[in-house]
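Here's a solo chain for you in structure tokens, the form predicted alone.
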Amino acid sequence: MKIGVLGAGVIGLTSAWWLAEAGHDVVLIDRAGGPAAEASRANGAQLSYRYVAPMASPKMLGQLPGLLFPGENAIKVSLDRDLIGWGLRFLKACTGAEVARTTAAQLALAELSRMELERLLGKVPLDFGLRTAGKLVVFRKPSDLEAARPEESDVSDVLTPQQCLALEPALTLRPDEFAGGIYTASEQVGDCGAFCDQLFARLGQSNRVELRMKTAIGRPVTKNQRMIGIETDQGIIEADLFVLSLGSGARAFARSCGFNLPIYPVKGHSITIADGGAPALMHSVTDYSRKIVYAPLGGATRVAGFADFQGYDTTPSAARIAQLKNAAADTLGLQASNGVEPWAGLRPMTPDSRPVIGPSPLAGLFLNTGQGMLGWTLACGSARLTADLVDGATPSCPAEPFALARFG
């Protein structure tokens, strides 16, 4: 088939590799002059397939009056009739129920993902920086650290303030600070610009793949209530089937389709810094109380958070750039006075926080999208699950959980 992959962010590019492996002749559309333009290019870093909860739950229920109200750690939202009618959809995903399947169904994609990035690797030479480096959450009340505490079956290990901090010598808290964290041996990092670039790069030497980039996508093209064509600035497009990977931008897609998408954009900012003569971070860290990640690229530390509901803009935010700035001296004492690249991105979350990955309610658009805050974490797992399903062959891990169904 020829398949038309909307978008060139992590999702629409890890599509296009998968669906051109599975011997499809592949075009990749985006009105960006290069890949990983916007959500994919600077997020958190964290490969984190052991971390998957969902956003909504009961215990985000209890916590939503407070993260509302002015402070370091409240939410920003600008009321609109999507986000409305998105959170009432998040409210009834607030179930220890909803809880449990969604996380179920995310381990199973992360395995999968992880999996799929290891194959890709052993075919094609990528330098990101990827590095089995761990992951230690760092929980500064007890009782969240309570909360999160593993099964004793788990991978991770629960930790003292002061085994923390040796197994982090980069750290800057003191023992009475925080209560303890939760260290994944297991978990990796890497940069997902660097990823989504030498990616892009190899697809443009596939004889399979197309690359149509600079190329406004417009409306889709129907014939036979079938979609056979997408309209751009560079004419029409036609092809046998179409994946949308558009991130924040596919619910306006789909409502040109004729149908609702539950996808809202939830606003993240990072920090690029130098690491100068500080201690280099060894390991991935969360702070769990603060919401905001730490990750080692080489020479460089990644610092990200936040999840402000306001709309469509990238613009990055004055105030949370130099909260992120004081974290950082906070917790690592990294001095963010150079070298710092401020970024914001918009991740597409779904109300239960699971991709949308399956046909849509029009015949020849696919569905590959919604992957949130684990969009980096997720990619390579969605697009060999979307390659399946495109072919008809067994899905390589459950697909039922990311139908839109689910949606009503």
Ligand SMILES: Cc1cc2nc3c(=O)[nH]c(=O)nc-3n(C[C@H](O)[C@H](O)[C@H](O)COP(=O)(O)OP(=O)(O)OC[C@H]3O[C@@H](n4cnc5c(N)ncnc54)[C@H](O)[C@@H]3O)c2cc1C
The other form holds:
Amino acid sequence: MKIGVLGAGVIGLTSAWWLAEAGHDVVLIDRAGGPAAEASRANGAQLSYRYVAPMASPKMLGQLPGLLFPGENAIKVSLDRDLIGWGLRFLKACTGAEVARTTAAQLALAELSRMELERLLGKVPLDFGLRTAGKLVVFRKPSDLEAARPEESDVSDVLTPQQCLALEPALTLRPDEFAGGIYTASEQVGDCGAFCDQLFARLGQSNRVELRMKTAIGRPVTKNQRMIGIETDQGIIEADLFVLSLGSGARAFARSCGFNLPIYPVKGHSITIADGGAPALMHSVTDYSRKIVYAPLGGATRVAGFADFQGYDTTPSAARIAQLKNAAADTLGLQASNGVEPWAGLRPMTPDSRPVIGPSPLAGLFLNTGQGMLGWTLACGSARLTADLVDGATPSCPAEPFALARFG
Ligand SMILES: Cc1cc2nc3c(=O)[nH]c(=O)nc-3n(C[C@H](O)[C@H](O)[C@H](O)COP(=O)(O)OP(=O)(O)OC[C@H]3O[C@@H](n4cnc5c(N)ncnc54)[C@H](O)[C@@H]3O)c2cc1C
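Previous: the form predicted alone; requested now: the form predicted together with the named molecule:
Full complex below, order starting with the chain above.
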């Protein structure tokens, strides 16, 4: 089959690879000049296979009113029309039962992702700083640590502040500044942008894959209620099937196809600080209260965070970048004077934080999008599941939780 993959972020690139591997001819289309031009470029670098809980939760319900007021909150919200419809679905997902359903589904997809990434690297060695660095989540409030304490876990350890500082000497917090931490040794880090660059180069060497960059995607071309092509500024591109992986652009495209895809762009920021002076970070660290993650990337530290519900603008906010620099200085003693790359991207978020993977209401269009906060972690598993479902094979993990039908 000839398959058009729409979007060359980490989700489109991995979809293209897994579909080509399954024997399909693939044409990968993106408006940018190269891969990972948007959310996949400079994200938090966490391959966070165990931390997959959704954003919508009973606890979040209580925090919502405060988010509508300006301030230094880790989450900021400005209401617009798209967000109101999305927000009503988000409220519906704030139940214990929904959190349990999502967590179980995401854990299975994340585990598949870990295995598929390993399998990919067994075939094509890619150099993107992948390390099983372990993840340390530090909690400033004792109540947050208690709420997160694993009931019974063979994968995570609860640590005192002193144990956290001994484990991660780069931390410059005082023991009385935080309540403790939870450490998961199996978690990984890797530079998503570098992974995308290298996978893109490999795709370019495949005789099954055609790369169509600098090609802006417009409306679908349909015949007998089936999508048979796509209008672009470079002309119509035809294929037997299309996979929608346009990140935050997916919702507008779905609208042009006549159906609603509840994806909202949730803006996050990052800075990449060249190492020098302060001891280099050894593990990935999450500051739970500030919702900021720190990742060691061989010679640099990536600092990322925040969730701003404020539309489609991708310009980094000076205030958010300053917050990240201050956090890096007082948590790791990192001085931004070494050279900082500021960045912002839009996470394609669904109300329940689960991606949408499966057929769409328009025949000929398949969905693999909406990975939100976890697109890097879930990419290889999502691509595998996409290839399974496209081929009618037994899915490698439960597919039903990711069907668009869950939104009614
Ligand atoms: C600050 C931040 C930190 C994050 N940290 C992590 C993390 O630590 N771990 C993790 O797992 N995930 C993380 N994420 C989430 C992850 O980065 C995203 O989920 C993932 O990158 C989404 O990939 P995507 O391919 O769906 O979208 P994108 O990377 O945005 O790709 C979409 C592509 O579609 C193209 N496109 C859009 N519209 C059109 C059009 N009309 N025509 C042609 N092309 C078009 C764009 O050019 C783009 O290349 C983070 C995100 C942010 C913003």
